[in-house]
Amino acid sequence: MATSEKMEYRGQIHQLQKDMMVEWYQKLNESALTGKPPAVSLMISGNCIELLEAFDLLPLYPEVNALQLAIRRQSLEPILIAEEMGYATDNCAYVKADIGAMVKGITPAGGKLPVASLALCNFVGCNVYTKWFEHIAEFQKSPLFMLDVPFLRTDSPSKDDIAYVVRQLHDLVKQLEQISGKKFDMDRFREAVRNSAKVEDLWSRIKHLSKKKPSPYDAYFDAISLMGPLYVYRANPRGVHFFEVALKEYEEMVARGQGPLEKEKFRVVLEGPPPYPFFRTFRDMFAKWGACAVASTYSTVGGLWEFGFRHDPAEPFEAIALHMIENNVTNRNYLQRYDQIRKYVDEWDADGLIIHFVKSCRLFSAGQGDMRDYFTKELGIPTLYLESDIEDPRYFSEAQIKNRMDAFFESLGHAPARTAAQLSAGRAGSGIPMVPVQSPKLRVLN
């Protein structure tokens, strides 16, 4: 592991992750050339990869493609193409990068991407998904399946909400049978769900390792590297193997007292996605101050497994419905996200909170100003508010972000540590009704 400000990560899991994602893109290229296996476009949040695995269908994630374009600094061209087509400057930059790249045949890995045999919109929380997938279906002339997921209005979903989603999943099965040419196999489906439960348990154990001092990994930047295999291979035995390797590597680092930095000086919680076009630059700003993220909300867009949820192979359809409705941060309200962050600060023993406002993502960013006020004024948690974009490089001001981050960590270095009593007092005196992030259906891991 590196010990300088410019960090390089060369652990086994990072190479394995790269190999698995390259293989996925190779399969997408093969699907584009031959039509086999058929590909299905779907979203990250609350995805039903288990059903695709049961039919040997290939997941195609527009979000991952947009992310890869951004991290390779290839996103501006397709964004400008989409804006020339009529997409507004304040539209989701993920959408613009994906649509612009689709129209012009730009791909992050250099190969081809297949035309989706089905545009599956598993709408979860963000209404942009609906229009995005309508456009994908229109441009690719693909059939569209709109899976409507009720917003999590209380601390746990009602039986009616679960049954509503399950009925749609059964309708989806009929569509997947037509696409794949295969009959639905319940045993195969249960096995995929069982693999997901194993991966989720391993991933949760990894997330809890960042409570150690020093944390063996960065739960924002390194967690993002792990999220690719989590979404693409979660229901596959290869996903289970990957997270077994990852857990073992991080446990060995804990045993050696080793972390991603030469010295862990600050422990922070990150809210919001990163600026992918400047991912390395952003990370180096943290490394300069010895700041390690011990938890992040963005790593839970696909699932809140560190709070106990697991897919249940005994009730596989209900498990997917529960995952879609309650087990991802994007389908929860802001008070629930407040509580999630507060648990991270408390239980992961963080020194402060950093909020990254994303200009083109209203779902994650609307209300973050109030969030900053709540954590600073009500709980007394040092909080830094930064602004840029997840995809569009035009909104990243390196000098401005660096100055604000330097001032924050310099101030944090002189701030007295908050005691447990102070934190409890802040909670009791907030006056804000908090909805517990842990529903009665979830078990909390020790």
The other form holds:
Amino acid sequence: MATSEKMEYRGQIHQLQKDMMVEWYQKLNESALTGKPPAVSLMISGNCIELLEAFDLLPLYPEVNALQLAIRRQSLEPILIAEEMGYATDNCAYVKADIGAMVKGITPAGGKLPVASLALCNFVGCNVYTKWFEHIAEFQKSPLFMLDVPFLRTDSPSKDDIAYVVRQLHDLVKQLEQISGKKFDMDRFREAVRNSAKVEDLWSRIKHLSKKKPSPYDAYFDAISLMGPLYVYRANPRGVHFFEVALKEYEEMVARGQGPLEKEKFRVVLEGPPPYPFFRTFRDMFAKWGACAVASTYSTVGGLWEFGFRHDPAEPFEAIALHMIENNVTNRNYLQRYDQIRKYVDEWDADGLIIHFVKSCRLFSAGQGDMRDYFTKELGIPTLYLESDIEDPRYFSEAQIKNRMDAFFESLGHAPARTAAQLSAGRAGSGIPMVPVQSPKLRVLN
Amino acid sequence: MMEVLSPNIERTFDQCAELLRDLTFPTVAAWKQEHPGAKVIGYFPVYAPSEIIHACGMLPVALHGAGDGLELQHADARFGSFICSIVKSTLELAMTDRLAQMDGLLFSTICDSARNLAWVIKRNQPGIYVDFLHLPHNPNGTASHHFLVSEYRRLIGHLEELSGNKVTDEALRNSIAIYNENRRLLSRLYDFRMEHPERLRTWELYVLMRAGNFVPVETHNEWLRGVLEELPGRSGKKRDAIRVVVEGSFCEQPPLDLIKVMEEAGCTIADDDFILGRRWFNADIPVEGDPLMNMAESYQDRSVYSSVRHDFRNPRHKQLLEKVKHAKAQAVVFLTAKFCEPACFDYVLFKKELEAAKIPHLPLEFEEKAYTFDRFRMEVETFVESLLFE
Ligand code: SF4
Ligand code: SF4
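The block above covers the form predicted on its own; next, return the form predicted in complex with the partner chain.
Following is the full complex, with the preceding chain placed first.
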């Protein structure tokens, strides 16, 4: 039976998160006005914020700009501006919103955004990144650094893959020295990497808390709120503090048997980015059915830590390379993503999988029909397939999504639980080798 | 091996065109019969190091979708909306056993759709070798050279296992020389068309080049040489037409009739990027020295610009202008596959550059399975007229 419940944010971390992000935007504004500290634009996925931290450089994330525009319902105007410039209706709207906003001087928080002293394209899986950064460099006349990360096309990265990225990181250091006017300090770099390892450890423990019943937070919607500090402050003590507070708060909720919903009726895994222009509406649709996400692939775009990877301060360059190549969902191959989702369903004990196809993002979406086929037919996992967009409000059909969701949860409420035998039968027939998500040579801190 | 080269050059082109339409890969079947036990590697566009496959005693076959020859029964459900045709038709070919003659399939870093396709095929065709090459994107310094050599070595390891053959440096050098020859012959044909477009129509050059995707390079070289010998004696009538460069069809290929329609509607195509992978290098790969390093260096430093290869030292939008100048073209026609993300993105900077240089352009979109071209013809005609009578 559906309820009209809405999920509400609780606790102090959401406020803390907001304050930290506002502060970051203030710093960006300051950098835009004074040139200090210089800003470097880079991508969320598998990035090397640790190196920027070591040089006191300010990260500027075009993706976060796009996200903020969408969530504040300001994305359509810049998208249309970009389409006037020649971008196709079919191009990733994240790029269109960011570029459209950039040329018109629209910023999500109202303040100014700096021109990047370096457009650092840490190309991690998404081919659109390379275009996006080429365009940023062209329109802003920023120098471009194309950090080429080999796609994970084997079970784990080879020595050559790692050496290739490390060589480029050393080249990058030289460029960052010029931009910042500082000499590279290995100790500060190690310190930044150590902070990241701590944050990752805390974040990973949070991720495992959603195995509890009820889960103390929603691993899609709430996880996204935590992702801001994770990317902007990961290598900084502020990030460590934030995640300590977050972990404590969620542990207390577990102790009280409390979750984000009045009652957790369904546990689901979410695949694919969210519809940011309708974030709240989308969330309410889940809340209505008492459905809580216990895991999501989108919350691993920046890094995949819940299976053990941590940045290793003893080998900081190699750690960054491993993070980029192997330990974020976007640089892993498609079948490894199936594997990741299957683990979530099994180990986080979910009732079903929701695949959110977003038109903009072929990295996520191309082939999701096959993914659905695999999970429903091979594994017998109830799967719902929805379509909209991450950024473009024109592709959200509320009535259609609501109907499909209602039908899905209605029938899920009547479905018998899968048996262990069904699970292993599905596995035997999948034809996909179990690939360990965790790199065996890495140190596990928790 | 199927005889294509006929004493009559028109017949040669027609036979090549037939070969493109035949989704059973008859020439590949013939090759397998002549070489019992030998293996075939199909590769998805745009570029693959064919020299390596060849040096391993295998036949490289460049795949180019299924044109309008295939109903999609499986692929639409798996790839859904907003994905280009070639990704779907290639999956359909695989899922309907039409790629059964391929012992392996090779993909590379061209775009996100094609990359996911590699793994979807791998899951649905567990019996065959599917691999993915990471072709580097950072053209600065020598790190990419070393990386690409290691990537080629990894490929060689798999191919040796599959074929039972060893790849020697000697064999690689030999293959490089043969493919250099192929590229040189193609480039002579391109030069000839640029000089005498009335004597070699683009659709003819196109089918001749594309037929080479399905036959051993040695055979293709013979065909190209044969045609080059015949061409000077050929006559043709000059027409009222505008000279254009065609850009954007580097991966999914437009229907052949569409190329014909463009020519009929008054475009003389002076240069294009059809099947770009066959003409990937703008100079020979050096034969002497370390063959893999030579190939890697050529990939990074001596290859053509493309929407799927990143070289910010020499941006593509600048290179397009060079191309237009060299071809003495008046305009550019963008012939872009629907939903082709790399091509769509590049259009923005191409457009900006062309507008600044006051070179007119016409953006057009196609799907490989399109079969009516009336609207298309009208758009081209209007564009041509606007330039002819301006
Ligand atoms: S394609 Fe997807 S991953 Fe890439 S930039 Fe767009 S939204 Fe991000
Ligand atoms: S046509 Fe474009 S989008 Fe499609 S596979 Fe080729 S490069 Fe990718």
